[in-house]
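Below sits a lone chain in structure tokens, taken as the form predicted on its own.
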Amino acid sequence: MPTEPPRSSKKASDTFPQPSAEAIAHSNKVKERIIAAIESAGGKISFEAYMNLALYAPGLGYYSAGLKKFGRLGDFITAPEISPLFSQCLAIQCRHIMQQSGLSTLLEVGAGSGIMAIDIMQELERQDSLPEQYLILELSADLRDRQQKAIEDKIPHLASRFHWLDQLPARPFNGIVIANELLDALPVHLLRLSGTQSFERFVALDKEQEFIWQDQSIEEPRLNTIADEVRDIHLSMQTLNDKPGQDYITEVNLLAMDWISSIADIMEQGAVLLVDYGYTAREYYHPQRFMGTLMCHYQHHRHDDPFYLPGMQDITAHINFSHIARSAEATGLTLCGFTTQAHFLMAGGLVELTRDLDPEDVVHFTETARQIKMLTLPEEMGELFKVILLAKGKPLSLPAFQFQDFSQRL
């Protein structure tokens, strides 16, 4: 079975901020937990299992240990942290859904710092369209505590409408499910295509107890099906591949597909509005994207070594929205729209929300312009981030998807 070290060298991490002794000690605990799992499994675990432990091991993982993750003092900044305009546009679309369907329950999955929930509820209140309840499914006790404190601090008069869940609601659920940058944080499988052979990439240990890659033939049927899909895409785009003999590394997010199925399973009537960074299948598995999309974030430094300080850095992969749409339609959801974040915001209320900006108020005007650029410019978040709308029951038509709907590309 092929083995190799991680893709990034130590030289890359030499430019990062130096971790504290406390951070190193914590990471070592996470590493010990992963090593124990590898040894217990007979010498290797799937990358999905590695990523799950690094991010979600109880009390140790990146999302489970109370680390500062969001904002300028964390490891990355999300759209709701950049500007309230993002959440206000989401709120406007939620209002349209509620008007068209009669629904009055919002469910946010993975609410981060809580700022998106606060901004959405403030905008819906301004439009006299408050939902009866705003549910938050949050598995991190630390993040749940932060969300509750933020809501009590900023919108105490609306706090009674919020309720926190430990798992998805029981069926039948009628409401609107929203999530921003949720699916990219779900652990992924890694595939390596080499010539006519396909492998799944596992994590093993070398003699010094350091993590290394170890590949074996694919056993999971769904992974084999997707490996075949990748090869079909490459054949159809063969002239675009500069190095046809090169190994091809890519990710498969089975958990994201399963998550969509679980939403469809509990939903009687409602909508699912998801925002994340990613591509269609033909873009995702483009021959020139031979190193995949796996990315790590450590104190605003981006790199591709998932073995660096496990537990102290975020690990993500882009979303294959074609797989999300297929999984949705296979489980009873209807695809109602797919567009870029820029088109979603521009058609979904951003123009109206900023129409009365006073250019004489130079500080506020300049700051708002900066925020809009970050949210909409192609080289920022505008094109890489996508928005997909799924529905069950009554068909939906939202203004945010009427300017440019790229559903046919999925």
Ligand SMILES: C[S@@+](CC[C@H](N)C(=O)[O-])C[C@H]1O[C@@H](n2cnc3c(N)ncnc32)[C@H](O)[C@@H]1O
Contents of the next structure:
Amino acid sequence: MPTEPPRSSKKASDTFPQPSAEAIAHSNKVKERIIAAIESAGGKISFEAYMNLALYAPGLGYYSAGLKKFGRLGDFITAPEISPLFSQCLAIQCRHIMQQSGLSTLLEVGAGSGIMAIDIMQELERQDSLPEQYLILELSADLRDRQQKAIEDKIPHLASRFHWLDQLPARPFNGIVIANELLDALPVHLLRLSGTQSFERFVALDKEQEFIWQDQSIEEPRLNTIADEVRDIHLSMQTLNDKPGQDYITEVNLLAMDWISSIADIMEQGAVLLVDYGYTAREYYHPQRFMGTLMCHYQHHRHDDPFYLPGMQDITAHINFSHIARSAEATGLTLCGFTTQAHFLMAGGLVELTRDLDPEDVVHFTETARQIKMLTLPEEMGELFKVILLAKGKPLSLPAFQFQDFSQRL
Ligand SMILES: C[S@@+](CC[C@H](N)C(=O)[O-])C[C@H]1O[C@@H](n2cnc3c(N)ncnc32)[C@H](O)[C@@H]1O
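Okay, that one was the form predicted on its own. Can I see the form predicted in complex with this ligand too?
Next comes the full complex, and the chain you just saw is listed first.
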């Protein structure tokens, strides 16, 4: 394949970073892998299958191929990479759960660079509340490797408490499951509602072997049910046809719903604490959100073309927390709290953790203030990011949900 920048519209703009020849060559390999999948499937694959290959094709996909993804040198930045305060607040809530339940196992799923695990364990050590074990389930072999090195490097004295899993633990699992920005990285199905018809979006190839959309009537019953739910929400807002002729595109994260159900299945007693960006169903499927929430990140530039540089850019969709709560409750978990990241952090320890900051130490003080703003301001991560708490066995009550609990909106 040619080592020229791929065909693109917005990406040709002056400010959009131009990929290196190496990046294009790598992306071409990923593209070949996806083309082979399309051809062997008879001409098209679901968008979920496309996203799965672009992100996770072994050794090739965005998360699997050893790229620098997180932080300033990567494509996007997550809360634990912004500030240790985020993980310290999570640690404080985990300590409350351990005290209320007697549990002593943490399981982090999708641990990225490993920094959240390190900061949580350091905070729990400071509070003399270390769990017996900290399990990590990470899909990407490359990231797992990086997590192991970071833990050996930063907290060697705690390394023996860490264990990496290849799959969810067997039932009965007793412990606390935590994940930051895991669910938004799971591949989604795309739907297009057009008038009274509902389609699922597939990925096919044009004559030049470029990716194109191919839509077909929905076959998967769960997707049909959700298409009906979207229409019901639009009807209830009395704006079914807000803009005549305007199609409505949205995402459905069946994998996230299945994931929470499988956690419920293995859990005997425990808690699940998830942080991610997203909305309740009524906000998610609001008529005005007619382009959906699918987003791509390339070197801190955001755009909406998932066919651009497959394997080199992140592809993500917001989380429908109503679907997560519903799937969880249907499989035996209890909803114990739902709030914004800002409320969670402010009520969950941020104030206490920063009380003794010394304003005379100007550099540290200013930097910490910047981090807190990023984590909590409504126009940064404060409102878009939400935290949901689910439990099995003993009901839980955490300080972090005591400022505001929006559970009834789910
Ligand atoms: C957006 S990153 C977030 C990383 C980290 N939690 C953070 O906040 O910086 C998503 C992470 O989830 C991992 N991941 C995706 N699907 C997974 C799955 N099914 N099981 C375990 N890890 C998964 C990815 O490899 C990656 O580490």
